[in-house]
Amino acid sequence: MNQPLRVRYAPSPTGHLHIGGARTALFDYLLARRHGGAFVVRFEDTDQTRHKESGIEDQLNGLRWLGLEWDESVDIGGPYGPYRQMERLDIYQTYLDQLLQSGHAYHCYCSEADLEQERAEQEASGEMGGYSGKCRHLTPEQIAAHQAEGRKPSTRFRVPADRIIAIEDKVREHVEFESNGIGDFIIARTDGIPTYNFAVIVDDHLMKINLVIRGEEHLSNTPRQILMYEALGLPVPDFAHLALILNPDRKKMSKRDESIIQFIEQYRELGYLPEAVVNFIALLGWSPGGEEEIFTKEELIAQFDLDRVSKSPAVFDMDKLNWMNNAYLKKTPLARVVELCKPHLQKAGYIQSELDEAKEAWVTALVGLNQDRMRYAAEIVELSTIFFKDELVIDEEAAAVLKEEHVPVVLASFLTQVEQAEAFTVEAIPALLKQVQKDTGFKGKQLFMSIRSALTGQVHGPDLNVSLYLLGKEKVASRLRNLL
């Protein structure tokens, strides 16, 4: 590629940023890295019925979160401004007004009932659909007729017959339409404003955007985009179309679908790691070379390229993601985890907003227990709900363990360590539990798995001392009564 690579991701305001938009982005970003080129974000706001207000912003913090940074944009401008459709109306009109005066496009009268009423007709006589073209060929009577009726037109584009559009895609390679199976289609609304098929092209030109990466749902408007390209003397950039993503059913995704988390806000509020979505993300499609799966934003930019992205539907894969995360979580320092897992704690009633350095260390320790097991910071709770709740619930297997004779020997003895000891903390419990084991003779599981079963109502979970610690003197010791 002789010019500077220039990629853009172009969502239309409407909501948070979906996972298959995140996908778009992600590989648009580290294509532009790879090759110091520019990522372009910008949006396509051009049907009002669907337009949210906060949809830009919503956009935006989701890539922010991912950490893809971008050189263009509504927030920071940049040369080929501005970005959002809306605001560049009358530069479409002018390219509106070359194709209307080239003859490669139209106004077409024919209102909603009369279209209606077309694609009945068709229908009754096994006709394939599509626009018929009845207004190509309107005399200047019949437009001043209609003018008079007070209807205003839209715009369509003169799609040429007997043509076979031909698309190099870098991911679909060879690829090729029909135009007879296109039908004249609209490029302005009644009220002037382009539809998303003319404007994306005025846009890519004029930012000189020269790789179009996007769904492979798009495919099918590609012929169209590329005969108006010709029909304005445009060059036609290079296009890559990425195969969908499945659901874990391999059906296709719908926004109702529960079986998978779909919007990156909501992993952000679950308390995901961003790298850790990132690196997930970019396996959605595509493969490095080797075995193997964990990658810095770095190394994912040092090594992608479109070759490897794959013709094939991506499979999400929920307890990949959740295994992903969970191996980023161990190797992430305690104090940004501690932070990810206090606004879920705040919200279950669990701490306070404001920690005394006490509380602050209780909390540390707590996520510390349990760095290692959280898939995300949000299961801090349910990890942690014993540490909280007063009554003890005792699955089955230490419900055995506490039948066996030693136990009650076991409990009574740590019961005295637990009530005369001058300090309850991870460092002074080993030694209680050692005079235990002088004063009863048990040790090993008799003596941990019984203290276990009593105070966690478990006979497994993380490391004991800390545990205990955590469950404080007084609940330790009143649990140990209450047992006994």
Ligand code: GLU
Second form
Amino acid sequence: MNQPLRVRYAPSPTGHLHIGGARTALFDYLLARRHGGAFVVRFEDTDQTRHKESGIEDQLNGLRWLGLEWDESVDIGGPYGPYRQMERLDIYQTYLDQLLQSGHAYHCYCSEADLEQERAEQEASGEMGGYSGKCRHLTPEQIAAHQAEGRKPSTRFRVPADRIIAIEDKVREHVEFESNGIGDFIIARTDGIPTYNFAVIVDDHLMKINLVIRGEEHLSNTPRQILMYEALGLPVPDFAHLALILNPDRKKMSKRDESIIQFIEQYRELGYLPEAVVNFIALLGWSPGGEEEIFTKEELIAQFDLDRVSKSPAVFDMDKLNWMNNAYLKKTPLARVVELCKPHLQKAGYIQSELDEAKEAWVTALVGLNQDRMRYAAEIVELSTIFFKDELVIDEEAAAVLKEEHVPVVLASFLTQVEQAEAFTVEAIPALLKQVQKDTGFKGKQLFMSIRSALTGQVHGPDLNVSLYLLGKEKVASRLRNLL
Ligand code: GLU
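If the one shown is the form predicted alone, what is the structure of the form predicted together with glutamic acid (GLU)?
The next block holds the full complex; its first chain is the one shown before.
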């Protein structure tokens, strides 16, 4: 019988959850849920120069917001912990000793300066082949001399010559590497802390990971890892390397590229819906085959399969994400959209954090008016400026309307109605407009377009009754007075 599927997302905690990492985690999650397997989140923090202490919480928060619940990790533990590499140093030492004893690894006393010189010589002679293997065959005397100088060794893996290493990758299919190009690589630094390539295989083995999903940038690490599995006599897991995500210009995404939003935290801050972001990320490299593009998480779990993950790069399309988020927002209960919008209105100084009943109803109407137009919640600020700013910007089309002959009559009559009105609610406003029609004889476009242009500065816009209510009696009256 097959072993239950065990997959892992193994970030180096260097910062917030990036869109590429989120995709790996999502694919892990979907497969684990689909096959009743386990989704492990492990932190690879042995590169202390890149480590950021908040990185672990930042990564977990990103996953949490996306709704990718894990089965084992640093916070909830699990049967194969600890789930943070710096807490597993003893474990790596055991495997390191094993490799040293069997001769698959050796101590290297080369200093940074030695290695630099070696690289320069290689470059000059045009032969590039990684580390020369200078310390492979040190005599006991040479070792003693190095130690007497106080040199601390790093540990290198002895890469066998003339090997072809083949992978049957679940995405890329058959891939081959030659061992000759690889060069003996460092598996533990001079301070004894293991490097990524070594720690990752020990952990994947002990955590019983049987499918490794990760970005294509790690493909060249895979032959190194396979050689180490073999040297330790351990089974090799399956691999699935995901193609790159390109920016809209079809160039490799750089973290500095501002044409796209790259960190999950930013989506949360801008008021995107996590379910829309999950849907969008699922389609970065995977397609279910049909025309449909909107999928709930449950539908993704039921359909997701590595067979339909593309070998070619995915292009990150911000417009598509915004279209998708808008489609989700339209179908989201208004109360939830209101909650998403509130922090943005507060930040803009438009509303207080505590709202009375009337103001709460007002904010709900404001968000309801814009719900279908918003791409993400932060846009509520821009979409609703006319209700907050005192001065009104009148665009060209509206200015042209306001020059028409009937306009002053209509506006003056409406002003009278507004001043006399007891209630200025969405329900009451239609009756006021009806009265203007009766008193002036103007109706339809001549009536509504004049009032809309005068009060919103635009000829088109969302529901007029609601817009007038949102402006409120005072603003409506003073804008009319100013114009007249
Ligand atoms: N720590 C590695 C990274 O963040 C993980 C690579 C892997 O999944 O093996 O890129």
